[in-house]
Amino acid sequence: MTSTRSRCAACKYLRRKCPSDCIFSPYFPSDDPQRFSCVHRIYGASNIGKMLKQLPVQLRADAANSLYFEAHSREADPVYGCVGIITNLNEEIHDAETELAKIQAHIGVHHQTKNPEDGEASQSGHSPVQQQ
């Protein structure tokens, strides 16, 4: 009997028959031959399939995703990786908390500069926070 499956990325790409049972099919499909390759040059078939093999069946999508985004990480940075693209979001993150602490500073500072006597009415008699 036989398949009428096509090859997974993985097993056309190590020139191979793909087996029933192919660790690789689910997460490499044959549409998308690039994601193999990828990842492929680096961790190489042997580990990643070692890989997979060792995690439970419903971790294996997450584990294939991220090991694709690592290596294209490190393809695009050879040096930092997605540790870089961790690294800016970090300091992305920290910038945008200062600006926010100072933004709320002057908001306070201006709230107390209009209002010394009433902290929380505006001139107009209205909250400036309307509750819905």
Given for the second form:
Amino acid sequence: MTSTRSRCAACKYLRRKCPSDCIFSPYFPSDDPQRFSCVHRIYGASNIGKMLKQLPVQLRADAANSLYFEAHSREADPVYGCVGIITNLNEEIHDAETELAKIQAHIGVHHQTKNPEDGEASQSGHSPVQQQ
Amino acid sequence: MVGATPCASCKLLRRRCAKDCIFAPYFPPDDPHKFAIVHKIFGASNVSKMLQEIPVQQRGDAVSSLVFEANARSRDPVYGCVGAISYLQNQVSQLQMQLAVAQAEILCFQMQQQQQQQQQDHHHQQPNNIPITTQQMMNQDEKSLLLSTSNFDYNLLQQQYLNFSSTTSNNIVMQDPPKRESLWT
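Show the other one: the form predicted together with the partner chain, since we just had the form predicted on its own.
Then the entire complex follows, led off by the chain already shown.
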């Protein structure tokens, strides 16, 4: 009995037979054609295949997901792609750190107001940014 | 004059560098690695198509971001830039928590102050609502808590890749999360 396994999204897109060991099929199922067309537009099938093949099998799903994320970001923002997201996050961090420093300064002032004679206890124990 | 130096792209691709070569302004011959890494990840043809679809004045930035992404993917073949995004999101969450704690603390102080003032100054009634400075801070807090999602449904994609964010945090390869100033280095 011949197998009637349906082609993965990649092989459908590329109009080719989907072999049983197709590198794309676990990560680009046939029910989500947009996913492969997106990564194909940005990276090309050959590059995707090469990148996946160079990775251990257990990491390929994560790699495919991150490639899709980056490709989708690039489609949405052709100039900056996901680097735009990184920029926004950096700005957000900068703003939050500034705000936190301001508030902690306020807290410091409040502590000092509360205990003017106790210089040590009036200082807040918080540092502006707790690094990991 | 015939014999102008081909750009890094045309050198690598071993072809004649035309006068209107799309790569030439952005991939000078003295930096062959820049094009090599972009070609390795995206492919010259895809890069060319992407640049053609972008206005000329934005192509420089586009190339810089492509180089950045290509380098990130080269350093971290599994997560690429997404590793950095996950790391930065973690930082944002932690800062938001710290902000919330600090704001709660300052709110406590101000309420205590208000109560003390009301007790001391019994004849001069203070308004019952929270002092305006705290209100302003709370509005500022709401603003700063929002993630900017200007371009697309980032939250949807974020949910998609959150499935592997737990492994991402263990496998972060990016030693230096990109800062605004040094993004293009």
